[in-house]
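What follows is one chain in structure tokens, specifically the form predicted alone.
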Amino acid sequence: MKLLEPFPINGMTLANRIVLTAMVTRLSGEDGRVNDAIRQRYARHAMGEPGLIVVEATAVHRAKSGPLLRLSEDRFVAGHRALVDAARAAGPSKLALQIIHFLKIARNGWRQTVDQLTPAEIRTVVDDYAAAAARCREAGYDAVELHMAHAYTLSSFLSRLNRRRDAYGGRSLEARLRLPSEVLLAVRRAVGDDFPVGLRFDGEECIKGGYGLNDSRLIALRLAQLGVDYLSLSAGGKFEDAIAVEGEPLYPYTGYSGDRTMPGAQYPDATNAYLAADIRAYLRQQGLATPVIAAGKIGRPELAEGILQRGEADLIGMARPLLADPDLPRKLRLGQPERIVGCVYGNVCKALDERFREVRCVLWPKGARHAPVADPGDRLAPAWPSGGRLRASVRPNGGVALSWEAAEDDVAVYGYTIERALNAGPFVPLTSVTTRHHVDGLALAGNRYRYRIRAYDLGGRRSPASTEAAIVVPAEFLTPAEAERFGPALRIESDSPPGSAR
């Protein structure tokens, strides 16, 4: 399996080659230090084997903000170290730290932009960025990746809605690039060639007048040139968009371009893997061979394998996946993929990122700080006392509502699998829930739906089917003629009364 082989990065070797994208946590106070939850977090990932864990965003100066971890001073240095040795301790991951520079915002809804910097405070975010990278090294983290996406100062610098005029402004690419490549240039003198470097960027900034991929290619071939030793796709996230709450500081991730950074389950597997195989693609063309990283809803390895194979990625970023479930790398590599935890990407922990609130996962059992570990001496599965009886209903304004009894565990049951079947089709997984209820609110009128549950424990094993539940939803809209016309393409024939299940 591709994704589990090693990938060499500058001196650096990745066991395999799932990324854990960088993913604010909201662990740290208002201090910046690392504290013990924030170690706990990254052992806690570091114990499910991912090949590299990209640490959240670092600042790198001392501009307020809120709860944030920093690397702008020298005494951050020692909490850092005692984050990379909890990490080391709990597993083989190597780790990178992200650094990033903010611009000032307030509540009323000013913030400042790219165009009201002065050159020597320009002058400064190259300087912060090149004496953060050096403590970074100096805490003994593998690698450091700048942070040039999304509503950041960096990024902002990169996109088409630049207004400045002088050197460092939006009339052209090559101003627009000036800044990020004078921050790359000095990060590389400060660490060193043998360092790993990498850097985040978006592709596309999903924003009415933002640049798109025809500018993308362009960014990445110029900071591989510059010689980044990996680049890492991501999308929009960005302020022009942010929708306004009165009171409060515009949060970067409320708008579609908020969405395109974290797509939700209502956008298709592998939203934004198109990026990283135009530009890794482009970036062969011209002879260079600057690692890719794919990410944007790609939790389900099959697939993360597949975008590997075709060759439009060299290694796959995790966040919201590894974040359900951090032993994803090591259940792979043990051969029980069954066992994963999979995301349902209904973005409870984007929500609580917003509110800025601790962010944990909707998955992990209620009042759980990090990610459960499953207990050494449970080998049992999960199992139903009567067979796992589920119930189905159709619901008045649409959908179809399931519940189900309770399962035991010799331990405890974490969650539950809801799996569905559409018509004469096969039984694949619909999401998983930790409740003993569901609403399928996509079921349509005049289908056949069949249902089954699983139940799964803190390791990840998995109970025998429930009992199915079969159901025919009316297509009620239909009057008799259009159902005498229409009715069998829409299978409104019942072999049990409309509504029930059996």
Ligand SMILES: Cc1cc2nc3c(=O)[nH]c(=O)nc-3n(C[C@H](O)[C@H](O)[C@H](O)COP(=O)(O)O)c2cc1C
The other form holds:
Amino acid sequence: MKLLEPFPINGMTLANRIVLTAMVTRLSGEDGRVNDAIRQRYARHAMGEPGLIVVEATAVHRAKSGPLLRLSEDRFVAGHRALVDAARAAGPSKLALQIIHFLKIARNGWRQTVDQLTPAEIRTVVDDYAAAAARCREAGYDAVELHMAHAYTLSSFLSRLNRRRDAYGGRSLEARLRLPSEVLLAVRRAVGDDFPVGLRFDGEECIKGGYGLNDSRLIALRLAQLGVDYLSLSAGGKFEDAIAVEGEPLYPYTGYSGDRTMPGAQYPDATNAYLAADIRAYLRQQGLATPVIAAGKIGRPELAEGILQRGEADLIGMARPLLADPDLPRKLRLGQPERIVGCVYGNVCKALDERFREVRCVLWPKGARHAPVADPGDRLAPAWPSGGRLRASVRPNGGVALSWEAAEDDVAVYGYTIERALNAGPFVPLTSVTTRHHVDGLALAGNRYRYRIRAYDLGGRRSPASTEAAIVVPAEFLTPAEAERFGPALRIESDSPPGSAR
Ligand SMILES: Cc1cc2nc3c(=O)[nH]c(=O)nc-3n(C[C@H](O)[C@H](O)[C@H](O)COP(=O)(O)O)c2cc1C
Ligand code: SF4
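To complete the pair, please output the form predicted in complex with the ligand; the form predicted alone was given just before.
Once more the chain from above appears, this time first in line as the rest of the complex follows.
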């Protein structure tokens, strides 16, 4: 499997092609220091063996911004060294640190924009990045990643909405690229040629008037020509379409562009992969071999493998899939893909980030601060005490409500995966929950659905399937004209009372 093959980046060899893209944890205090919880979080990720772990966005400057890591002064280096040591002791992953500069933002809705920066302040952005990158190397990281995506300073310079009218913006892409290029070159000088410098930027801004692939191809070209060691593609995450909440600082992931950064369940798999595919093809056409990382709902191994096989990316970024199950890469290596606990893309983690609360996954056991580790003594898969009784019923306003009996395990049942088959189609995983009930809100009248449940334990071992519940969502949700077209297919398929199935 290509996904599990090693990959070299400027002297650093990743054991596989899975990259944990940066994910703010909100585990740091306002002091910006690495603490026990952060060390534990990254050690837990390293146990799962992704090729590269990109540690969360860490500020290069001194501005206050709630719980966010910093590397703005030498005094923060020791904490990062301890983080690196803890992760290295836990697993084989290489470690990069994402470094970020952001502008000021106030609770009353005011925010600083790039056109307000003086030449001296622009100089400081360059110096701060270079100094933080040097500290990153000193702390023992294997690489540094420059954050040029989303709502932050360098992304706002790259933006088509950059309103400066000097050498740093506005009318030409050349000018919009000037500061990002200066930062990249200053960082290169600070860390040397033999230290991998990656960079993350938006393949598309996803806002009205923002840039799309026509610009981002050229942005990638310039950054690759300047010698960046990899390009990690994200999308959106802008302030321009963020939804304002009175008294709260603007959160750049609340509008459509934010949806595109962390696509929820309503978006298709690999939502943004076309950006990486296009940009990679463009770079190759130009004779540039810079590795490209695709990300955004690429949590299923076969999906990731397809993207690599078709040459649409060199590496696969996963954030939420590795929050839900850090052991995904290790389970693949061990040939246990059926044990992976899949992210359900409900974005509870994103909501926690927005409120500056510790980022956890809704699928973890209640109260857990990190993903659970399977008990080595747990050798049995969960089982159904009464064969796995499953009930399904049609809800008054549409959708199918499911409930099922509790499974048992020698250590602990972790959750339940719901599988669904539509009409003559095969069973496919629908979602996972930690409760014993779920509503399938996407079930449509006139179609036959079959459901079954599998319980899983902390190691991801699955129980046999529960009993099947088959249900045809009845005609009462259709107009008479629609019902006529469906005709005799509309009947309840079970011995249960109308509207329900067992
Ligand atoms: C809670 C949370 C925090 C994030 N923090 C960052 C960050 O610090 N830097 C960054 O570039 N992307 C950040 N992201 C975006 C992810 O790296 C990733 O691009 C996005 O979630 C889509 O990938 P996924 O579908 O694999 O989660 C964050 C995402 C989440 C859910
Ligand atoms: S909280 Fe939801 S979206 Fe976030 S990682 Fe867990 S399952 Fe995925």
